[in-house]
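Shown next as structure tokens: one chain only, the form predicted on its own.
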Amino acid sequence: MSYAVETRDLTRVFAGKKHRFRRKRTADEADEHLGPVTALDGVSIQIREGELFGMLGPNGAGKTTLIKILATLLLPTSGQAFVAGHDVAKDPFPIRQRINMVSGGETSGYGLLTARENVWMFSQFYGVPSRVSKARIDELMHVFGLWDKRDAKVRMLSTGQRQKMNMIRGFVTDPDILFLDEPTLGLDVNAARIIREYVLNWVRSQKGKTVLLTTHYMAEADQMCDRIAIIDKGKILACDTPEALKRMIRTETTFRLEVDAIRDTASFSSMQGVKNFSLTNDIGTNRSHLTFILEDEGPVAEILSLITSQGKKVHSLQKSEPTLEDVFISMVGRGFE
């Protein structure tokens, strides 16, 4: 099977640099230096054509290094990487014709040019016919809400507006494979939503379009990605669909119920499978709020049966599911840094 992106035991090591001392070194400082840093350590992934593939990892995990290698901006130390069937080290030129890359927080563009002129200039680097590129730019500027700023100098644009311009630059070449490195970093809610919706629609509505997305936002990855890889210290810890990743971790299940005011609750704590139980009464509404920590969902039917047997009505029932953040922390041992 051919993949849009494939890596085989991909490794990238950055050489360390020794500190330079302008004064006489002490004994403790004599051997102080920054040793080699392994940014990627035997990474093997396969991204299918038409897939929106996500990558989650803390700062320094290797996400950006991987994208730079796949975008032919950086060579691997060892291993292989293939994009659109071409080896990034041996055959980069066909790859560059089929990809584009956008990073969050980047300041690309020339301040003396307008937003429209900047995007048009980049499209010419890719050989897009001028008539085609201008039509795409106008359409994308309407989509991303940048039409009113099309003739504004880039230096006058806000951070969000510049990122919208960068996203337009990424799509104007109509790439087959798009690398998005934290594209919504630092954006307001509305700007981030516009970008997410457009990326999703772009992949889903066109055949053969592939996206590799890195993000710090768990909800964004959960909403957008077909599969997600979790990476830390240059190693892939897990790779699967968001739902499958959530099923990988064993956590207690939390159920919260709102019922008619109930007094007989002694049996709840002694039920098999109930790890914890708590009750609060709301006198104003004459209702009780029950919280159960369960080993699994087995006791739920018995709980509901006991409530209804007392002639009480269940008004609401909520279950807390494991989240991607739970998965991430369980594997990495910490949150984003």
The other form holds:
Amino acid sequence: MSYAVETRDLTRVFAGKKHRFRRKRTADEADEHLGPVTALDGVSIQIREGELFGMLGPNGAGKTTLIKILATLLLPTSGQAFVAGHDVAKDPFPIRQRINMVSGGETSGYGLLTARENVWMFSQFYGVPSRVSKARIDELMHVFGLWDKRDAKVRMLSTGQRQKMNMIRGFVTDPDILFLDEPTLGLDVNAARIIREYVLNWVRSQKGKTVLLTTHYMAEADQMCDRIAIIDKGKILACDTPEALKRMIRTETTFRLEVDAIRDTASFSSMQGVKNFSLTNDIGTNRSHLTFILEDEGPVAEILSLITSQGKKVHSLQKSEPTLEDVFISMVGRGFE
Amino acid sequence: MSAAPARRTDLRYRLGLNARAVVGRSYPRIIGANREPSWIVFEAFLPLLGIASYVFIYQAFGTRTIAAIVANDSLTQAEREAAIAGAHLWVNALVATVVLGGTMVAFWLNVLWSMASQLYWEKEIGNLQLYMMAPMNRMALLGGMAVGGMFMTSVRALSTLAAGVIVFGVVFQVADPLSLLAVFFVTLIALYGMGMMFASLYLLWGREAWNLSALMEEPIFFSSGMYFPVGGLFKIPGWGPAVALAGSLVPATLGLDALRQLTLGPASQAAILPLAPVSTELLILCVLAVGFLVLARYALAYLEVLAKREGKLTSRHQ
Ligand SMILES: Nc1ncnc2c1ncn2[C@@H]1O[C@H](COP(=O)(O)OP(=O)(O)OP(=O)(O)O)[C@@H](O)[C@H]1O
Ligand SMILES: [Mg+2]
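The structure above corresponds to the form predicted on its own; please provide the structure of the form predicted in complex with the partner chain.
Expanding to the full complex; the earlier chain stays at the top.
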């Protein structure tokens, strides 16, 4: 069985920054900027041909690093990665023929060229004949709603229009494997929907097309992906279908509370039966939203009394079906922002 | 279970792929030159300001020489006329030298400032990772940059040349247009080959390389004889020849010397002090062209691996 993407114990370490200027650093800075960073730590995944595979993880989890290695832009420190059966480190050419990559917030292209010219230029690096390329571009411009802007200079495009252009750049070379790194970042609801639908349809309606998608939007991952890997600090914590992932925590109970804004949450984590929880503050209403993953319903009473003993009011309490976000909270120990 | 169709890898496919890549990469430059035409006017006339001071100095010398000839009573009328004609020829040769230098400076500046730092800027914009991810040959990428730069700069250089001829009244005399074309193109290839090599090196050095360009600009104007016959350096005892030889590594030096010989006719040779016969210079230029291209290829291949290992191929914020 061959996979579209396979990694074996893939590890990538970034060397720390050299001291250029000697000055005192805060502990935080020292943590962040000095010393080597292990961006990927023994990652082994298999993505089947025809699969829409999602990577879910917080900032700095290593998602982009993984995509860069698979896109032959970065070498692994150890371990191996295969794309379309070829080793990324030893045999990049046949991989490059078959892949493309689009990242959210990309600023590629030349401002002087029109949207159409830019996409055409990138297609030339893949040897797509001009006539084929131009026909595809026109079609995709219609699909993504960029037709009106086809002859606008790239520097005149809005962020969202630019991102649509980038998506067209990704599809115009007719790749077999497409890497999408937060492709809907910063897009409005409608534009994001168009992109999701197109990607889904592109994978489903053709044979042998594979997508690796990273995202911060849980609903996006849930709705689109055949399988999802949850990654944190360079490690894969779980990898399964969205349904199976949710089933994993079905034995646990999810409670959502809306309460007056609270600060002190330390006592929740030490409570018996609380597996994990997350807190978000709504500044507008001055309330806190709490999500608890509990082993059973036992601790609910204790949680409520702890909140009310601080003089805070509980506005709503709800037991709910687990979402992907709950899976994430349960595994990573913090929510997504 | 591979449902995806197999991809071609044969030689014809690769040639087509890389030819398309060169055209694609040169396109923004070629279009860019047309898209903002007002810019061409500036580009053509600004260099004239730079060379005007040299032209005026040479012309002033010529005027003084001619005045001295006229004032010299010991000459017969025929001798006087011959001497004045000689002086005019000499001034024309020097002014032509400067105009040709000003024309070729455009290419040198393009190589130094645009070609060399191109990959570095592409990285900052976010294009480099997309280039490196594509199946095209790396030399097609550099080649496309070079072709685009050559085209754009040729427009500028040609207009400088035309403007120089009109404004300063330079007279050129071309006996061997084929050699002239050969020298011109081999010089460009060697020059842009050097630019391709720099581009690879700058990819890793980043911003520091910018300073290196600034550092190289002026000394190379001097050692290449952009604004005076480089053979003159040989007349300076001691360090002169050493500087001229070092300068000859920059393809513009020998190319310019050969171009001057080929455009000014045998009568002007005494004024332009040729370094070597044109055939020798062309041969050396060919060697430089091949040498720089080969170096560029290996430098980029090596640095690509290094950059992929160190994580420097992509800009951090992406
Ligand atoms: N070129 C680099 N040099 C040094 N460290 C790097 C480099 N690229 C990434 N890192 C570090 O590797 C870790 C993983 O980064 P990566 O970009 O893969 O995260 P991510 O999952 O894509 O995050 P995000 O959701 O914010 O995009 C981070 O700690 C980051 O600082
Ligand atoms: Mg990322």
